[in-house]
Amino acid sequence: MIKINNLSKIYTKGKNEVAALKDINLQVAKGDIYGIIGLSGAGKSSLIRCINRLEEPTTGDIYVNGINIVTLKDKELRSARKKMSMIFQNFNLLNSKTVFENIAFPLRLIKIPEQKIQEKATELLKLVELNDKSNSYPSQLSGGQKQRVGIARALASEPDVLLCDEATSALDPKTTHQILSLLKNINKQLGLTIVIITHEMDVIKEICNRVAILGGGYVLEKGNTIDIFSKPGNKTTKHFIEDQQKIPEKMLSGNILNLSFTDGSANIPIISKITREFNVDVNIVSGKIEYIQEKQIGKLTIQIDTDRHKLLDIIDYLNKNHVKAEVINHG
């Protein structure tokens, strides 16, 4: 669906150059809800705006449905953009027009027959659950309702790809959850591919099946969301996505392991099994259970006093039971 090869973006101001994106390589499959996350200045917004060429890439290629949009001229690019809609943090609604007219606006621009516009806008109002707000103006809507209008307007051209640039960052947690549920429903109903730019970890956990983590213009790590969150492979990524809990000095004796429970292992009494199987004492330092894409992931930090050979056997046992183990302190 979307394939990005060796993408770079350099901004020039006078004699100064700033590299916002550096050799980005990503693939987004049809039907994915793909999250791109990073701190401020990581290059997230530059990346999403390069995908539809609101920003011109400096180097690299971007294929959407097999077409390299970097090579397209004006008319061809306008045609390609019809299949890539975008929603924004600040909604970008027309304040002088009603909800209905905001949704109808892009259809009027391309001269769709009025009867079709009426049918399509009514259908989209129903999809985003704003049937009763058709004649309201943006000033009369809540933030969540405004974003629903933005989503409906983005869907008017029947795109294949929906690009979301910090679409929930201006919303409260409850409204954010409602908007994410709507996007998941749209993804399922319409088979729409969604790319989400965000700095909020909870957004990625709730909705994205795949994720790329950006830092300093580079892709630090990418893959299935549940894999990245259960055991990140990059040190910078780890500090970004994990709650960094300081272990008290008195707990730093023996072997300290971070455990991540996936594939149903969160419901296995693995600690009691280790205690019996290897005849060791296990002290639980901290733990929590969270949900990513409706899958349960357990996080546990434990302390084990044992020798190196038995520790390796325990780690092997954990891996065989779908528990990822990382030694963070050797006894």
Given for the second form:
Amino acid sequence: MIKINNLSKIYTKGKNEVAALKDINLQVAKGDIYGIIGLSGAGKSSLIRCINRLEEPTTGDIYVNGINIVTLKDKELRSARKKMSMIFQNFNLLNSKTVFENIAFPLRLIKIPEQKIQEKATELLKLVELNDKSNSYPSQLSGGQKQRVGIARALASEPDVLLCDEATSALDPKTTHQILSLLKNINKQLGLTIVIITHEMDVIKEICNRVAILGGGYVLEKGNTIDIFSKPGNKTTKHFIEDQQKIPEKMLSGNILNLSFTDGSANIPIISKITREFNVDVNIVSGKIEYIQEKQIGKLTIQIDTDRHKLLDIIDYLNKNHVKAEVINHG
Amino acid sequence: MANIISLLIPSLQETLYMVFISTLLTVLFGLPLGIILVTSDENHILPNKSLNTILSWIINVTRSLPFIILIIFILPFTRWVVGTTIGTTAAIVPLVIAATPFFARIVETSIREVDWGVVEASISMGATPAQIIVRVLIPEAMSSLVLGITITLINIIGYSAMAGTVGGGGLGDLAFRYGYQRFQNDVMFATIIVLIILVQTIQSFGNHLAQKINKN
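Now that we've seen the form predicted alone, could you pull up the form predicted together with the partner chain?
Now the complete complex, all chains and molecules, led by this one.
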């Protein structure tokens, strides 16, 4: 659906050049909910805005539905844009128009019979559950309602791709959850491909089947969300995944191991097996089980009092049982 | 008293005629110019640096001229447009030329206030620059534009008094000839009161309308 080849973006200001994106290669399949995550300044906003050319890529190609967006002329670009809608962090609704007219706006840009516009806008109002707000103005709506208007407006032109530029970053956690459920429903019902950029790991965990981690303008890691979560291989990735699990310094004594369990291993009583087979005591420092895309991921931090030799055997044993182990402190 | 009123009514009519026709033409010319000033900016929807620079320069030059000088300076042009340099209709020409660049700057400010995010959203929906101007920029700035038109209208009332002194007629002319040159203070006061009421009414109406349009 979307294929990004060797994309780079350099901002020039006077004599200064800042490379926001460097050699980005990504592929988004039809029906994907593709998450792009990174810290602020990682280049994620530039990346999504290059896809519909709100920003001009410096080099590289972007294919959407087989068409190279980068080489399109104004007129062709405008019709290509109608097939890839965007929603925004600040919603960007027209304050002078009612909810209904905001949703009808993309339809009024093309010559469509009034009756069709009415039908389509009414249908979309129902989809985002805002039937009763049809004649309200954006200033009378809550943030979540505004974003739902944004989503309805984005769907009016029946796009193939929905680009979400930090679409939930201005919303509280509960509203974020509602918006994400709505996006997931749309993805399932309409088969819409969705690209989401965010700095919130929870957004990725909740709806993205695939994820790319962006840092310093590069794609640091990409793949299935579940794989990235269970076996983060990169420092920035780890930062995103593990930052909720802050363990106080004083607890970090002896041999401390981080364990990650995935589908294959989450059901095995691994701790009692270790204590029995290696005759060691295991102290659990912290632990939790998360659900990503309805799949389990267990995270456990344990302390083992043993010598280095045995420790290596234990790590070996864990890996054999599909538990990823990482030593974060040596005793 | 009846005497003053019989003097005031035709003058008021002349002023209203001058002011409203001038405002109408000023909006007609100034609105597109103001929009061009914004949209031809290097990061806007129709970037055109040379057009932007030249237009901005012309506007600044026109605005630098004192109105009374402008009236005299463009006399040949006025004669060419309306066939005469004297009278109420002739006064409309310098009024429009003086007010248009002023209004263009006001439009520029109003249009610039429109959230760029909304413009970007329209671009992302495949809107053409013309559609963005007509369907986004103008409607979103409408409340502010109405206030701008109000300010311009009141400014033109002020200018029209000066135009009056060079044969334009109207309330300014009345106050000048009867009030100043003939020392008829009652005519002067009556004229001022009419002008105050006129300005107050226009400003209140403009505020009310802008408030009504504003959905923010």
